[in-house]
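Here we start with a single chain on its own, the form predicted alone, put down as structure tokens.
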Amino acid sequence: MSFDLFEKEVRILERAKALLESGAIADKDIAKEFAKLHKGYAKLFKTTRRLVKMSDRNEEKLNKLAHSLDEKSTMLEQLSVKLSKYLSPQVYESIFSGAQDASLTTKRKKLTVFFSDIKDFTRTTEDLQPEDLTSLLNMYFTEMSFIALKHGATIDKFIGDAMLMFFGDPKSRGVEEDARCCLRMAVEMQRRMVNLKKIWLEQGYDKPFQMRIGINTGYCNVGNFGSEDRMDYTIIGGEVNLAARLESNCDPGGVLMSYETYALVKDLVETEEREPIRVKGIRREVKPFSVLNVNDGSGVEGNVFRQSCDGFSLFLNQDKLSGQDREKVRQELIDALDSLG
């Protein structure tokens, strides 16, 4: 702070001192009282200046400290954004809000588990250069992650070409709605894969990815697993294994779900019941249901086409057609179109 603030006081003290030294005050008592006041004022002025100096130093320290805190806050914010890329948004939010502790604790909850992978991934990618494979995989995961987050999935992990996600933790919309969200997400993913297949073919990839999806609803252990120094927020249990087993039994481009999930979404979908399967760790026989169509008015689900109106009904599942049957169906469709004139 500038001491121009005290110029007036300095001049007053100097003039008072000069007046005393000049002997202009003839009355000795008045001169004595004036000298006493001058001394007291000078002492007060000295104290005031010292306090102002201390205040300026403290203000400077506080400004430096505030600037340092701003820098650290910005650094922590940037670091937090980077860390968020390694966690599912729901898990990240629960940890940074204090709702979730970074300790080895788990709980048992009923979740809807999503498991997917790429059919024949090794054979499909064995001729690709590492750069092309990286680009293709990153594009695939980016597109699928966008859809997953849009529907509220907790993305557990990417395992090679596989994805493990779940609905119902840390946030849940209720067991039924969690299952329905998972189904909608899976359907949108497969629809997006149809578009991506065209893009990849145009880019010169003659073996575009084909995704298989398994969905199951059941009780899982969810929480932090690992050690005190390194842990993952994930899910374990037989129901997770069942989702993976359903995925391995799913048709390419399809969605296969357990009866437990089907019971929660049956009004949304048209399905085909498949042969029962058995899974290690699951005592019951599992009845799988393949999704044929979703009752959302689009009429299109992956390689399945269904439309109907008065005088017209068509259901076409390309995944079910062999080469010979495919040509036969093609010719019948052409004949039908010709008959319309």
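Positions refer to the first chain, counted from 1. Owing to the predicted nature of the structure, the values given are computational and were not obtained by experimental measurement. Take the two forms, find the largest set of C-alpha atoms that superpose within 1.5 Å, and that set is the rigid core. What changes on going to the form predicted in complex with the partner chain:
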Second form
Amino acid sequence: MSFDLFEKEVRILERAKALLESGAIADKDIAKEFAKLHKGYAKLFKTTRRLVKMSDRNEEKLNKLAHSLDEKSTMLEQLSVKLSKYLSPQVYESIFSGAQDASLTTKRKKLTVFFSDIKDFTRTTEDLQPEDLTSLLNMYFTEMSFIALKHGATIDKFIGDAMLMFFGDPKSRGVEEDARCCLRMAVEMQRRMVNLKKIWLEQGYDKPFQMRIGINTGYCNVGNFGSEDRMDYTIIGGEVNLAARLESNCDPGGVLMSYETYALVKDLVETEEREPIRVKGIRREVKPFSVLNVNDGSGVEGNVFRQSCDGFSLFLNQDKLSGQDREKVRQELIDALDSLG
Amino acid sequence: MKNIKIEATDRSPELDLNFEMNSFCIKGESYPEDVTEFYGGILKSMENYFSNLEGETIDFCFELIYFNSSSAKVFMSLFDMLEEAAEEGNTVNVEWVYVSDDDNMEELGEEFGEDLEAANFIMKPVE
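Take the protein just shown as the form predicted alone and give its structure as the form predicted in complex with the partner chain.
And the full complex, kicking off with our chain again.
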């Protein structure tokens, strides 16, 4: 059964035409006027048909355009996901949200810089086949990047076996919190390295990687460096060199930080002060602090309790308490609790 | 009658209505927010003007990229006016300019031109 969208209009026109042709309208003037109305209606009907057709055609065209835009947008989305892997997520986000321009601009900002490498990398890996080395390095970088992103680091670059990261740009949680995040990240990385060492030994790598970490806080130039055609979002400055220098002075498996970072995180860590070092481009003598232990924020690390705030400070290492002292401490804690009411 | 020249916007076409030369042109995209406001006064002026013309030559050019249904209704009214002016003894030349690979605009031009009998209608593809 065929369907005509304008069946009703067609029928009206046919009826009007039949009426005209039948001669049923006796009055000639009325018949003439009726013929005019019939013609006008036919014209309006034609206009309506044309407009409806045109509207449908425009809609079809717009739908096609929308579909093609959808395809392009999906393609761009996939492409940007691929490109994002070459950038730190924060940098990617600030570029794509429009907060940052892709132009050669830099700014001076107080950042906490993280620098790491693998001790004796060349010697450790000289016996490895390239495929094994690639797999080992990729596993190492994947694990470390995961931890870095978890703590909010801006991963600047991987340089061979080294990693350069920083906290404080494009997003900052404040200079102090940036430094603390960096320290927590560094400690978690070294803890993960202990587990990875076991895995690598089990896999047959007899010389597992040992990571060294240097951390420094100071003013750096951060932004886009390079040329208008090819730029890198990175940091430069003496403070960056200092982080690298601290790293090279660090014990394998350790974390070495400058006094500037230490001052911002000291309530979180137990440290050991090392011999001062001098770094080209930094006029002051640098006092390094090696991290011995860190409070993860929970206040509990095995047998160590640590908590501090205004008017309260607690450090309790049960492993170092003798039986007699233990009882004394216990009593003092009870008294302290009672005094709180 | 005073000539009218209106620059194109994102949504409305360029209007170049030269009453002295009887040369008229609508060019660009047409989907104005308020069709009545944009075309209403002009349609009235043209209707008055064309109804008083005798033995003149009128050149009207439509050079459109896109137009919505409301604009189409306006153009149909213009075609009616032009056809009537031609029936009144004026020489009316209507030119429909379209981009050669724009099938949609070509088809619309052909349909609009169907109604013109007294007026001359020319389809003009351009690159």
